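In structure tokens, the next block holds one chain alone, the form predicted alone.
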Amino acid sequence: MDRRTDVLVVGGGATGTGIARDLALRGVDVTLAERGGLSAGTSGRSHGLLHSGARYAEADGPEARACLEENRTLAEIAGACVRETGGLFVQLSEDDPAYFEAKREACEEVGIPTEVVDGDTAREEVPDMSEDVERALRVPDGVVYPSRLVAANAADAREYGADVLPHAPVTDMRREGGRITEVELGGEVDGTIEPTHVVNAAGPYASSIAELVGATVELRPTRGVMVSVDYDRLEPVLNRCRDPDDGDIVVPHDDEVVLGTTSVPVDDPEAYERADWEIERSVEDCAKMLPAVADAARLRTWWGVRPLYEPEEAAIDARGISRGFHLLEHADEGVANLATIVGGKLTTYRKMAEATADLVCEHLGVDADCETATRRLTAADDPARLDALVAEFDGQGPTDEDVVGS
């Protein structure tokens, strides 16, 4: 395969296939190449948190407003891609009230959607939940579909004409005259891409492929463990109301829960420790909200890295880390046509698309509005087609695998 695009995107997760999407909606010339199946990396091994903006309120009020926004949207238009379940913050007796207090106030004036109930009114709508709960938040979080999510992505941008390339890991790019003028895929394809611009949407390996052309991305990826068991009782996702930490986030699925989840800086996205201690913390400490999961039986264990981007705080603990996203372009570095996107989360993955979208067509002197807001995914309301997308792009993750395809 050796061809030209406008615009190659590299990088197979939500965030790659939702620019993809973008851009082939205002008419550009799109090829998306990834490496080992669709939503192989960080999206994929996610634990599915559909976030409502309140774990971040009273930390970061623009990333809520983000999360807030962008989960309504993705409420309109991706149907089966998603779950409206809700959400609680939950005080147990050993938490600080001044942090609910906190949380509260946080939310309200970010314009989350709140209502304080007590333990037993909780213990009312999740049997289960420790009698050490006291108190909870109810807030409008939800549950995502990352390999359904993307897959939709990915057949909606090549409804409008890109190249949806899964298995074509990039194995080298050329620079000339400061631009970058060839990219050279393997796997599947084992050919050439002549690109006017390129989007470096690769996640935690987002540094590896900045370097093939002498540009740096700072990440300080982190590792996460997620763990599902067997329990059917749950309709809310539970969030552990103090500093965010490790098991403090219990998210429902249809016939299991998934517990998560740790934050373990890694040097390497790859090759990294996959402790045992970490699965048996997430588990104790989800316990302590609800402590029938402690006895459940363990179907799936999985880890995901979050590309977090902060190098002017490098030394600080990693959950301080904005998890807002970083666009980043490197003419400064001699290479005027590469784009790099990182951070930011699964929720906002449309909103890192669009201004993605809008920074390249800048550079292709494009003038078309972004539409992935108000237009509603392929196959949203058809679980089985979306399934079937799943595994037409090779895009099954361990994140929602008990609900794909059953």
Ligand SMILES: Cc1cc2nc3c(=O)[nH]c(=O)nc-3n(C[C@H](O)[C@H](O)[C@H](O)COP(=O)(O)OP(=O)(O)OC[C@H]3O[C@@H](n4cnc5c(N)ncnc54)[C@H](O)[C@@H]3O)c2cc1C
Contents of the next structure:
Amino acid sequence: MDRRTDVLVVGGGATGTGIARDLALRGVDVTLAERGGLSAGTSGRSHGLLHSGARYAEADGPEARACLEENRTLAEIAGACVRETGGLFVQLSEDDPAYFEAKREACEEVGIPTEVVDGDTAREEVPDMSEDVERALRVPDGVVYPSRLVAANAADAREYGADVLPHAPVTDMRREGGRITEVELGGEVDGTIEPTHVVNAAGPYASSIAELVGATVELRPTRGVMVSVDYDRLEPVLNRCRDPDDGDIVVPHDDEVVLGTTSVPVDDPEAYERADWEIERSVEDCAKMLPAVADAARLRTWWGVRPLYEPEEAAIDARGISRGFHLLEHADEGVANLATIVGGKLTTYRKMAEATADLVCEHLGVDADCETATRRLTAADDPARLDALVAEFDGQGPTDEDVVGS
Ligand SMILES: Cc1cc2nc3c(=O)[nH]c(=O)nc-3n(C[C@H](O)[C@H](O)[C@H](O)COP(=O)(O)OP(=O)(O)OC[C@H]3O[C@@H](n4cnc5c(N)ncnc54)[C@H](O)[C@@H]3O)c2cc1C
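The block above covers the form predicted alone; next, return the form predicted in complex with this ligand.
Every component of the complex follows; first up is the chain already shown.
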């Protein structure tokens, strides 16, 4: 296969498929190349919390605001790709009450609706909740099923003319006169493509894609573990109300809850240690909120790697690195037609895609507005069709394996 395209998007996670959908809806000729099945990277291996923004409210107001907006947008457009469960930030007796107050005030400032409930009220809602829970802050957190979300974005992109190519790894890129002229795709495609513009949405692999043309992306990837256990009596997401730490979040599914997570820097997004202590600490800490999970059968364990961006001047502690997104251009490194999008959250993928599509359209001279916030996703209201799309794109990640296709 030798072909040309206006925009080649590298990476079939939430960000890449979101960009392909956005560009296709604006009438741009776009091709998406993913090295594995869709969702093979971080998107399919996340915790699956649809953030309300409350987690970031006091530390990063803009990111919290972005989460809140996108949480509301996805509730409108994403149907069965998300579930509106609500969430509780719980304060245990060992937690600092001043932190709880600061969280509540910060949520108010950001515009996140909250309600303070006492321990007994929280236990009425979550019967197995620890006696040690003193109070809780109700927030509009939810659950996202990333395999469905990614497949629905890809299907929409395809419906509007995009070429979506799973199992098509980018293996090389050629640069001439300060531009990428040709990209080699391996796997099931095994050919070259001539793009006008390239978008690097390869998540934790973004540095290796940029390096193919001598450009740099300073990532500081961190790994985190998720443990899914057999438990079907939780409705709201549980978040520990303390400075972000290991084992802070319990995400409810139908018959399982997903416990996690950790944050440990890794050198290589693929070959990294998967340590037992991360599993044990996640279960142990989540059990402080919901003791029943300590002895529940452990059904599945997986790790994911966050594509966090850390330019040299940025902060040092892995949890201190911004969870906001970064859209980079590489013209000053001699590559005028390459953009890289890294960082961010699954929750904010659509906003990341919009910013990227705006930039690319400016380069291409395309004058078209973003429509992704108001158009419902393909098959959003038909879980069986969504799951068929997941299968068609070979897009099943571990995060929602128990729900999708079940
Ligand atoms: C432990 C953990 C928990 C998280 N929990 C949450 C959460 O609860 N809520 C939330 O909102 N966010 C969460 N996140 C963050 C979120 O998952 C990520 O920010 C987001 O999924 C990144 O999506 P992406 O599309 O940018 O990257 P990815 O999903 O990694 O997509 C990049 C894709 O590029 C592909 N690729 C790589 N190399 C090539 C190549 N050479 N050719 C073609 N394709 C290539 C990869 O296979 C991959 O599919 C979590 C992250 C981690 C690690």
